[in-house]
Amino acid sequence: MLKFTEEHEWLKIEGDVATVGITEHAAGQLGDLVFVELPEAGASFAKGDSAATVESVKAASDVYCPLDGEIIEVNQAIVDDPSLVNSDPQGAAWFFKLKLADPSAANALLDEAAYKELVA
């Protein structure tokens, strides 16, 4: 199941784990990324908390935790090479995997059609 937030994060949900990243729209708005800071595995976040930071040649921006949960894995590849986020934001350049406190809460997020309407 693929879900989106109004803050331009995407979530690929498999059971009680969500893989989280920023959307192609967000990556395009930011421009070329030069730095990515990710949370520590084991950290817990509430929905809306700042979980990661990205910096581009244009600006710095927070990446928000889309749902309550615990970080179980981070993608070191995007820390080592932030440009991956520009080239494959909704694929190889995921940010973190989140063990969801309440998987049913994902139902309240946007589906792809609603997200596309938001950014149109």
Contents of the next structure:
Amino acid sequence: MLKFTEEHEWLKIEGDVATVGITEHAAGQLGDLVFVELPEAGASFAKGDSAATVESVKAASDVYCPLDGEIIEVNQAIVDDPSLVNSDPQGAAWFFKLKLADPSAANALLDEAAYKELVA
Amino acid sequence: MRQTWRPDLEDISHLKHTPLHALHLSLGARMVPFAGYDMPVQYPEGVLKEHLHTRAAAGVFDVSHMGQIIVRPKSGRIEDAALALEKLVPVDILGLAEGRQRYGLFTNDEGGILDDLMITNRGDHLFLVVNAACKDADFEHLKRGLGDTCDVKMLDDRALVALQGPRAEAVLCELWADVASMRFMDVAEADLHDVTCIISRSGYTGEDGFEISIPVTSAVDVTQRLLEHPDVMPIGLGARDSLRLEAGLCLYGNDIDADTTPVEAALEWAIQKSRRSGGDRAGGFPGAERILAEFANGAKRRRVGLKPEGRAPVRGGAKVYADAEGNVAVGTVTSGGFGPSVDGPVAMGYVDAAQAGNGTKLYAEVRGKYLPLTVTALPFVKQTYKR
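I've shown you the form predicted on its own. Could you give me the structure of the form predicted in complex with the partner chain?
First the chain shown before, then all remaining chains and molecules of the complex.
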């Protein structure tokens, strides 16, 4: 199941684990990224907490945790090469995997059509 | 994600346009509000490529939002305008030769900096370029200070375009061959595309380059001629900021303001010997007492380069500490970001004089962590001015 937030995160949900990244639209708006900071595996976040930071030459932006949960894995590849977020934001450049506290809460997020309408 | 890049919540209807506004839109620029103007922050290539292209070839910048002011002596004698302006700036204007430009500062009675500016001797008048956000206040300040002896006029019929980078001379040569004879800080009048322009060999990137004052009616024509050259790319405010930061140049409002003095800001070089204690025309500018005392005794704090050790940018506003636990506050970052040519983070800021020596290890607070950084000589990249 693919879901989106109004803050431009995407979630690919398989069982009670969501793989989270930022959308192609967001990556395009941010421009070339030069730095990514990811959370520690094992950290717990509430929905809306700042879970990661991305920085372009010009500015820093927070990436929010889209649902309550615990980080179980992070993608070191985007820390080593932040430009991956610009080249493949909705594929290889995922940010973290989140074990959802309540998988049913995902139903309230946007589906792909609703997100596309938001950024159109 | 926080939508830091979307200005659409702001009312942009009040923003002014430069004469090149439509050209920016046609080039696909992303526009942002800056100093009351709707300005290009980047073009489709993006900040990173624009920055690197300027250092490798040449970039064109619209800086028409800046103020262009003429100070003309009522007596007809340029010396009278020079001496009058010296009452507002701690700079040697009398010794500024015709066709030469100099960096200057308006100071206040407390020794703080009201604005920084470029001053040119144009033979029968002085030509000033001031910051966009300060230009109305500067104009009033000049009229109050010099109105008795000089006519002060803000030019609203000229655009200002910067051409910067190692290929700038070759590009401009195709429009005006004599440009090769100009040295850093020379100013000349020239016909470009049958339009009389004022060209200075200066800029805000640390690179060789030019700033070209163009009559509004021809601004688009001349700029398009520059952009047609295969070595030239349009450059937005984003790369303008990263270029000047790597070059160690101050941004008014960030690195210098009414609460910072020239000595604190490490701008002693902008105050020539004739205006310092013991000079022919020592003092006689606002805040002279404090500024000259700081020349003699040093200032309590100092603007320095700060090189973060890791990859994380340290932005303006970050607090700086002497220790990794954040117990001993010693200063603040005033400008910081990622330097594409340095290929790493760069910053500058103010620290206590005792911590200002090159090589001093300090720590900046970023998102609750204390990141190590080192006090480093500015600039971060070698300046390539043609002296």
